[in-house]
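The chain below stands alone and is given as structure tokens, in the form predicted on its own.
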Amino acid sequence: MPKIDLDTLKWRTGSGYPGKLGQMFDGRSQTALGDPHGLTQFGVNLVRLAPGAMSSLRHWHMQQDEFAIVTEGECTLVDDHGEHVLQVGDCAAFPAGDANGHHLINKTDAPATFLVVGSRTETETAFYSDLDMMVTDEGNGFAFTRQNGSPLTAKEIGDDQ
């Protein structure tokens, strides 16, 4: 049956930063609607952001798409031409290789849910705008560096003692 039950699917808190900067996402979690369902050729998750919580860094694809839509509450999302308020029903579009760097934010004191969908490439890089990293995937998984390559270090992670 193509309905997808929502109480059936798993949700994943976090994200995949490297270091103490995916501690920043414990009010984040995220369920995949495509992938067990047999869809290739987009990505589609559901994100629930509890007060306070953001989506990710503020970022920007080369090669994909995103699109966004509120189903929930209320995110505030943060770009390069400032700060917007998305409540349900409205919707931010992101086309690849557009260098404007962005994220929503859940500033209420209510949880917030959206939908994001994005195109699937064989590979990937994206550029964070508030620090000096990108990460890619080369079809293996991602590899974060600085915007030029190099390794990130122990500092720029948050990692350092």
Contents of the next structure:
There are 2 protein chains.
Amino acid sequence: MPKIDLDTLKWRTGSGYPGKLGQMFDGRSQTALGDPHGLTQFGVNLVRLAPGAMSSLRHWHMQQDEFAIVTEGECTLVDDHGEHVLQVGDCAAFPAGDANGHHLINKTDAPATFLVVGSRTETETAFYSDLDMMVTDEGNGFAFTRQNGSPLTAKEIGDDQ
Amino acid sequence: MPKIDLDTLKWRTGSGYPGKLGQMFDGRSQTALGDPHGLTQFGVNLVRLAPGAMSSLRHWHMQQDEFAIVTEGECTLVDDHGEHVLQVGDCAAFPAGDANGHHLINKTDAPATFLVVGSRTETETAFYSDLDMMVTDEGNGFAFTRQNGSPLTAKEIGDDQ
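Given the form predicted on its own above, I would also like to look at the protein as it appears in the form predicted in complex with another copy of the chain.
Next comes the full complex, and the chain you just saw is listed first.
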């Protein structure tokens, strides 16, 4: 059935970020709309942000295009150029390789939701803008390191506290 | 700038369908959100349907995934299983190769808009469900024929009237 039953979506919380960095995402939940409905060529997710929550650490992708549209509430897009308020229906495009780190934050007192589409690629590297970290996927899972490839320290990922 | 200025979008009307089939789409207009903002790996379009207008002839894609979300008004998804009303925020997924012809119709008295995402592939074939027609793209543009590859007649595309 092409129409997606929004009432039966399975929302998940949790983060793949290393150490205590993941604890910054307790207010974020997401659900896949594409994969469970047979789409394989690009990813489609709905992401809900509780007040104060953010979509991700500010980052940019080497290989994968991203596109987002706000579907509920208000999100603030933060990138290298500052802050940009996105209301329901507002859209943003993030071309692969554009070194403009970005994320969405819910700075309001009400829930916010956005739909995000991303390319599928066999490998990927993404760089984080506000800390010395990158994530690489050579086809066998995500590996978080410093941007020169060296290991992150316990202090850098909050595990010394 | 990642945030898309919705006030400066260039909407276009018109249809690539052969003969007078294209005249059925005067109430449809669309604007690309991905390409003008640097995305190359998938297509993103906003499509506006005036009352009575439809998104396309009912069709399905051999190679390309499609995804749609209604952003304004109400659309009726018509597929092999009947009619399914999509309100704002409702989504539909159309996996490549699923031979379930589909299109969206605005059956209301108010404008309706949806956002649609589609894969990019080097070649493509799509089949139409309500007439003996297919479209093929071997990388050098669209060719409309009968589903056995033979030419469409003037009568079949309304050019005899």
